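Shown here is one chain on its own, the form predicted on its own, set out as structure tokens.
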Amino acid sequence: MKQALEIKELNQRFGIPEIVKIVAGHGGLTRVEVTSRSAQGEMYLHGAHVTSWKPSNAEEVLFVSSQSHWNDSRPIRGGVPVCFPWFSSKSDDVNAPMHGFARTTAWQLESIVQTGDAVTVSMFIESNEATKKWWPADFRAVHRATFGPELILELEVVNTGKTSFQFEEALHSYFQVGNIETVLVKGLNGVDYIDKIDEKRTKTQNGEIAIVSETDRVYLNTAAAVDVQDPALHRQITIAKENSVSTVVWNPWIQKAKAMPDFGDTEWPQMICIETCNIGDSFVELTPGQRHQMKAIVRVSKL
């Protein structure tokens, strides 16, 4: 009846008739919908979670696991998960949340705008006393998707603290394929990157990227875009960036897929990660007051 009530409330100041609606998605958790002339699209209040880019004319863009945990407690699986303040383990805490505590933490919705057939929805995390838990800075984040045309994400961090802090981000970005081993990821020839897979090696790209085996690389000191070629659903995926100098490529393949309680075992083949972040080196500093704004801009084409 609780929830009922605050999705009610919810629509009455951010709903658009027949084009956006806040409704109990999977798992009961609150879901904004978007469906408009150039795209549907979904994002939970839960981690500010983007679960679903579907452009008009055109198949699913993002990829979810089937086997996804749809609770308040855990982070979906798939979509864009929102990692911050660090990314994989914190250095200093072995307890701490694996990609920090942003994606499994409740967002409150700031506004959702229409301009055009594009629909901006924007969700906002303050520190508090479970946030200083694990980490003590004073901060605001806002999470904006645009949902048209185009896919725009947007990960704003101010400090709003007398001190300042570090921290790092990632919109963990899965795109569904139509079959990995076919997939080639172009954009990063030349560019030196983290073998996470090879002992943390230091590598140089020689050429396009094939996925032939787990993947787990972290590329260096790149603002490029970087295009996904899928023949097998004839279409290719752009994600251009701003203000992010890493770029991760992921694959879990066969074992890592197994491993996993929250995804399917057979499911690999139909995604791949690609991360536009601030990680490890590239951390993101912000002196009190100072803001800082990370983009993605994702756009698919036929190929």
The other form holds:
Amino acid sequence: MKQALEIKELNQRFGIPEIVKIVAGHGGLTRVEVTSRSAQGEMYLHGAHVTSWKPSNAEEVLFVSSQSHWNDSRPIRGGVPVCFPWFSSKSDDVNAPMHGFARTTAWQLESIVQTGDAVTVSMFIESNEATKKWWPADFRAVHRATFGPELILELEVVNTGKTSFQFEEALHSYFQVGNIETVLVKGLNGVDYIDKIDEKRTKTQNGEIAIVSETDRVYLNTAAAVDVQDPALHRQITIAKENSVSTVVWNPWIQKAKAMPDFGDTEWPQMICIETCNIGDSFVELTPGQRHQMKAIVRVSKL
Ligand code: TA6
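What would the structure be for the form predicted together with ligand TA6, given that what you showed me was the form predicted on its own?
Now the complete complex, all chains and molecules, led by this one.
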């Protein structure tokens, strides 16, 4: 009953008739649903997690595992997990959640604005006792998702405290592909990367990337847009970015897929992660009052 009242109030405050409604989604988690002339989209308050973007002239672009958990203590497997304020494991605390606490935190709706054919959903979190259990900083983070002919994701972090802090961030985007074994990833030729599957050795990308085994690479010092060419679905997904200098390319392949309980054993051929980040040595530092906005801009075109 409590959730029904909350959803009713959220629809009164933020709903847009025929365009935006707030519902109880998978696992009863609160979901914003967008249906406009240019695109359909979904975003959960849990983790400010975008789980769907389907432009009117294309099929679903994001991958979500059929085995995903749907509860407020686990991250959703797929879509766009927001990794903040650290990436992967926390260097000084083995008990800290992987990829930070943002993706398993309840965010709040800030605004929902229709601009022409596009709809921008903004959600925010602010530092509190729960976040300070893991990280002492005073901050406000906003995740703005614009569902239109492009999917535009912006993660803004503001230092609301009196001391500087450093953080890592990633929009850990899972993209739907027809067959990973025929996909080619272009745009990173000549870029150095850390190969997490080969003892974190640093290598240089030679040409385009074909995925032929478990792939987990952190491309360094690159602002380049990436093209995911997917002949099986006859489309190309382009991921451009702003204020991001790291790009992660990940596919778990067979063994890692089997090892993940919230990922189907046979789902690895249907997805690839192209992650828009500032991680490792490319962390972000904010002085008091300073803010940083990282943006991913996703487009789909016919191949
Ligand atoms: O971004 C790639 C990666 O760091 C992989 O190493 C793998 O762990 C993936 O993220 C998924 O992490 P998660 O904590 O969501 O299972």
